[in-house]
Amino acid sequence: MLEALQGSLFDNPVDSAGAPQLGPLRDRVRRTALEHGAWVDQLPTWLAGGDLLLEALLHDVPWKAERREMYERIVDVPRLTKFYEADEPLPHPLLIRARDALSEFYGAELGEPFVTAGLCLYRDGADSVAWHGDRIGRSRNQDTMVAILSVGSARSLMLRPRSPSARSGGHSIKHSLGHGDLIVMGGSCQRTWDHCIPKTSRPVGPRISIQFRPRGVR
């Protein structure tokens, strides 16, 4: 079964200077309960004026190309990355506002603030990330949240149960993350589900994924 979740075509108004603006979270976030205690929150076009943020991040972030061992050989990681630790200044004030807004909105449920920001740059449709869960650190055996703000070209984010037996029926969820969309994976999602950004043959421009996490979660 393939379930498609489409983003809204509407946007939040920008200010008179055209600066990036975040919309409200309360009464707009839509939660979908998944199996095994996992859930996903979605808010299309949480960010307006995202073109300016995308341009700034493309130029100001010290993007890093990584290489890793896979199938007994060293290969290029098909995306560029930059991880901002809890005490490291973020590259744009909008990211600070987004992190603080998410911490305030989810604070009572999460029990702690979001403190780190991991950025991934998907340069075109050939860039991707394989099936995985953010299970480094406390998220390996504890429920947590990972909030993702997407800017740039729309890309599909796929989710499927981690257990091979649970996904034997072909159950997966597809969400098209558009420009300025927010998705939050919570509960047991990182432990019991995997997610990926697949390659695409469609002509697409760059997309930046901004992942906010609490301390000790990667």
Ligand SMILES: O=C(O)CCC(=O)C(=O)O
Second form
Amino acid sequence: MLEALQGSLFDNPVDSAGAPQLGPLRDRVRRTALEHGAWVDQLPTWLAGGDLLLEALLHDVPWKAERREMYERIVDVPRLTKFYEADEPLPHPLLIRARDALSEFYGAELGEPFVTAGLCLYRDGADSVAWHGDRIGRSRNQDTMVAILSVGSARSLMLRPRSPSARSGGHSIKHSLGHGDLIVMGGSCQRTWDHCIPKTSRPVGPRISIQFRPRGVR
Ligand SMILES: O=C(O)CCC(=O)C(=O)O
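Could you give the coordinates for the form predicted in complex with this ligand, as opposed to the form predicted alone above?
The complete assembly is shown below, putting the previous chain first.
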């Protein structure tokens, strides 16, 4: 499954050791306001030199198959996941740096730090996640933020308003998430919008999504 990975595919040199490096957030993050009090922040290539991180996570994370309730049935989710609770050690020091940098940058606006890390592995274009909002816990009725660092093959993250009437005009927004890109969904985004990673017939290799959330948001 993971043999498709070749370091050279994601060539993004930063230093002689190829160590992953996070860039600054201030003055580089671009915010787009969406309807219903939601917004999306984006920073392409926040992480440079992510090849080693991708390889380490593919190898070191105890990936497991996920099952999810959908339309009142329990179904297999076509991707592998590992959720790191607030007090669980993270599998790579770069994730600690990323979480702490996000907490520092967004802390005043969010009012609390990011504490959990949800990791998802999309092995190829057949892996995906269906339309949903992260509405388990406080995010069901409170504004919050979910910050996603993406490594590996580029995949589309789609967003559409949650209410069927609001999306009657085929209103969906596509973000291409490439190797090292950051996207942050904020405001009411988890309550008033849904997002998904659709399957693709393009020949893509693995992608890992690293999602940082505050306590009590899932
Ligand atoms: O793969 C992604 O970046 C999105 C993941 C996601 O929406 C989720 O796990 O709730």
